[in-house]
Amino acid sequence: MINFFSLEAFKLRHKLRAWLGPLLIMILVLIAFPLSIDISQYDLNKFYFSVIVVSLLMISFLATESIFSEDYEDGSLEQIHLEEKDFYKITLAKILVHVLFIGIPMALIGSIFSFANGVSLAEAPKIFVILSISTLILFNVFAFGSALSINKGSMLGVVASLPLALPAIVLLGRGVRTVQYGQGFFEVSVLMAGVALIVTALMPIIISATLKTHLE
C-alpha cells in the first residue's frame, strides 16, 4: 500500500496540470463571483458559502475526471491486474493522493476565502475541517464515475455519480450552517467523518470491480 501511495504521489506531483489546474479554477471562481455582482446591494456573507459549495462540487469532478484514464490507456491497469488480481490498493492510493494534493488545498482555499468574506478567524478552521471531509467523500464518488465511464465518455460518469454526490452536498450544507449559527458543529462533523470513512472503505471495492469489467 505504501509503495502504491508513493508511486501515485510521484506521478501526480509531476503532472502539474492535473493538480494545479483545478486549484487555479477554484481560485478564479471564488474571486470572479464577488466581482460579477454589485456587492453593495447584497449581504455577501449570507450566500458566499453557496459559491464555495458549488465550486467544490465542480472542481472535485474535474480533478477526478481522468484519475484512471491514463493508466488504462498505457496498459498500467492491465499490468496491475495481472500482478495483483485486485485494484483495491491502487484505487485507494489514487483517491488519497488526489485528496492530499488537490482536496486539502481546495479546503484551505475555501476557508481562506470564507475568512476574507466575513467569517471570523476562529471559525475558519471549522470551515477547513468540513471542506476537507467533504472532498474525501466527493473524490471517492467522482472516482467511481470516472471508473464507470473510463472508455464510454464522461457523461456516463456525471449521470452515475451526481445522485451519489447529493447527500454529501446536503451534509456539507448542514455543516456550513452549524458554523453560521454557532451550534451543532461537533455532531455534524463527526457524522460527516463517519460517512467519509465508510465511503473511503467501500467505494474502492466498487471501483475495483468496475475497473475489472473494463479489462475482462
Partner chain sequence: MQLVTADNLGYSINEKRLFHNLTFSLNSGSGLHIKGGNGSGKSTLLRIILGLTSPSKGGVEYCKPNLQVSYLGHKNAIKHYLTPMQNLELMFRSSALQNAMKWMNTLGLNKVQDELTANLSFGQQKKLALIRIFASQSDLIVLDEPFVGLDNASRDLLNEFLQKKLASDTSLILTSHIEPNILCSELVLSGETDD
The other form holds:
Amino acid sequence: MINFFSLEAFKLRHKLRAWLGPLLIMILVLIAFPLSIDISQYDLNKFYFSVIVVSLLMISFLATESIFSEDYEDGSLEQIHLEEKDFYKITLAKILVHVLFIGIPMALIGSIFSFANGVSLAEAPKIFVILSISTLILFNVFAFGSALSINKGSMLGVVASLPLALPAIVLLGRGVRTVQYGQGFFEVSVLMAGVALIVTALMPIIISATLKTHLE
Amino acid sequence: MQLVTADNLGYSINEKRLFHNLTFSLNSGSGLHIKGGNGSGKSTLLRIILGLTSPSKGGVEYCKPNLQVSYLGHKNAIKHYLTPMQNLELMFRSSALQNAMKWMNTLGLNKVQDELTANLSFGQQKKLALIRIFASQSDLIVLDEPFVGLDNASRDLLNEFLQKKLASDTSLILTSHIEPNILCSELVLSGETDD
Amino acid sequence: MFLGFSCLAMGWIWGLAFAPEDAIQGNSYRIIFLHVPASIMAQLIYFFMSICALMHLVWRVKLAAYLIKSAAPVGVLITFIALFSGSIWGIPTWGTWWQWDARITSTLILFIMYLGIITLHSSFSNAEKADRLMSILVVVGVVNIPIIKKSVDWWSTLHQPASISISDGASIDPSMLYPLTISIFGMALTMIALGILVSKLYILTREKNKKWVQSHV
Amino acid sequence: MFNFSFTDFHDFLTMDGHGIYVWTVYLVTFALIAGSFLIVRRKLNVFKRKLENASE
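Next block: the form predicted together with its partner chain, after the form predicted alone:
Once more the chain from above appears, this time first in line as the rest of the complex follows.
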C-alpha cells in the first residue's frame, strides 16, 4: 500500500497542472468574490463562509476531474488489474494523495481567507479542521463521479455525484455555524470525522467496481 | 503442462456476435498466434484471456494458481509527462530496475533518457513499453501487435527474446499481421460468424 | 390501468368537493391530495429502482436493468409533479413559491438524481456497460432517501410534518384521511401502469432483433 | 361524510381565492400524466408498425 501511495505522489508531483491549478483557481475565486460586489465588511463577515464552502465544493470537483481518466486512457489501469486484480488499493492511494496535496492546502487557503474576514485567530484552526475533513468527504464523492464518467466528459460526473455531495455540504455548513456561535464545535467535528472515515473506507470499493465495469 | 484452457468461448456486444464456441488450450513453453481480419475480435479475445473482459459464453481457466502475466496492448501504458527513466521507476521496483536499465541501453534508449516521453517517436515509445515485457519474469506473455512501428533491429531482438522465453518454459499468446519467425500453433478468427 | 385512473379520479373528486375546509389554510390545502401521493411515489419509485439495481449487479438480471431504465422517466415525471404542486401550494400558505426548506430541497435533489441516472445511461454506447454503471449509481444514490425522510425532523423547518407517519397515526382528521389514502392508492396504480407501459416499449427496443420479438409482433 | 362542503358551484370554482392555485395544479398534473400515457402509447404503436413491416 505504501508503495502505491508513493507512486501516486510521484506521479502527482510531476503533474503541476493537476496539482497547482485547482489551488490557484480557488484563490482567484475567493479574491474575486468581494471585488465583484461592493459589500460592507459587516455583511461580508456574515456570509463569507458560504463563498468558501461553495468554492471548496467547486474546486474539489475540479481537482478530482481527471483522477482516473489519465490512467484509463494510457492503459496503466489494465496493467494494475493484471497485478492486483482489484483497484481498492490504487483508488485509496489516489484519493489520499489528492486530498493531501490539494485538499489540505485548499482548507488552509479557506481558513486564511476566513481569518481575513472576521474570524478571530483562535477560531481559524477550527475552520481549518472542518474544511480539511470536508475535503476528504468531497474528494471521495467526486472521485466516484469522475470514475463514473471516466472518458465521457466531466459534466456527467457532476450530475451523478452532486446529489451525494450536498448532504456533506449541509454537514459542513452546520460545522461552520458552530464555529460562528462558538459552541458545539467538538461534537460536530467528531461527527464529520466519523462520516469522513466511513466514506473513505467504503467509496473505493464502489469506485473499484465502477472501474472494472469500464474495463469490460 | 497445460497453462491456460478455454472452452467454447463466445462474445457478443449489443447483440452482435463477435465469435462463438472457441475451444483451445495452451501448454507452458508453447506459443499461440491469433490471426484474423480487422474487427474479428482478436484484441477482445486477448482481453478475455487476461480476465479484463468477461465472455458472454464459456470460460477461461488458469491451471497455475497466481499466474504472472505480462501484457502489452495497443495502449503503451507509459506516462507522457515523465521521462523514460521515471517511467521505468514507476514500472519496476529496486531489484528489477537494474535489469530494466540494462534493457534500456540495449534498445538504444539511453540517448533520450532524460527527455520527456511525449517528444519521443512512436517506435521509441513502443520500445520503452516493451521493456515492461523484457525485464519482467512472467509465466505468460500476451502481446497485441508487438511488431508494429519497430525497426528491423528491434524486430529481430524481439523475435530472439521470444524464442529464448519459449525455450525457458514461458508461454506466449500474440496477435500480429507481421509474421513472427517463431514456431507456434495458430488460431484463426473468421471475420463474419455464421450462426 | 383503468383501476388506477378511476381510483385516482375518485380520490381527487372526493378531496376536492367533499372534504371539509381546513381550519388554518382554507381551501388551498386541497393540493395535499396531489402533493403527498406524488412525493411518496417519487421516493417509492427510487426505492424500487434500487432493488432492481441490486438484482442487476448481484445476479446479473438483465431485465432488472431494463426496469430501472424505464422507471426513471416515470420518476422524473412524478418528482416534477411533487415539486410543482409543493411550490404552488407554497404561494398561498407561505407567501413565496420557493422556500429553502429541507424537505423541498431534498426532493429537488431526488429530481436531479433521476436526471443524472438517465443522462448516465444515455452517454454510453455499449448497453451492458451502461446498465451496470447505472445500477451502481442507483445503489449509491439510495443513501439519499433516508436523508429526505429524516430531513423534516433534523432541520425542523417550516415544512408540515408528514401527514401520515406510520408510527404515530394520522395527524389529520378522518374526513380528509379517506380521500387522501384513496388518492395515494390511485396515484400508485397509475404510476405502476405508466411504468409497465414504458418498460414494454423499452424492452421491445432493446430486444428488437431477438426471435421472440418477431413472433410477438 | 358526503355533504357537499361548498355553497354552490361558483364557490367550488373560486374556493374563496385559493381556487386558482388548486385548479392549476390539478389541471397541469392531469395534463402531464395523460400526456405521458399518450406519448408512450403512440411510440409503442409506431415501434410495433416499424417491426411489422421490417419483418415482412
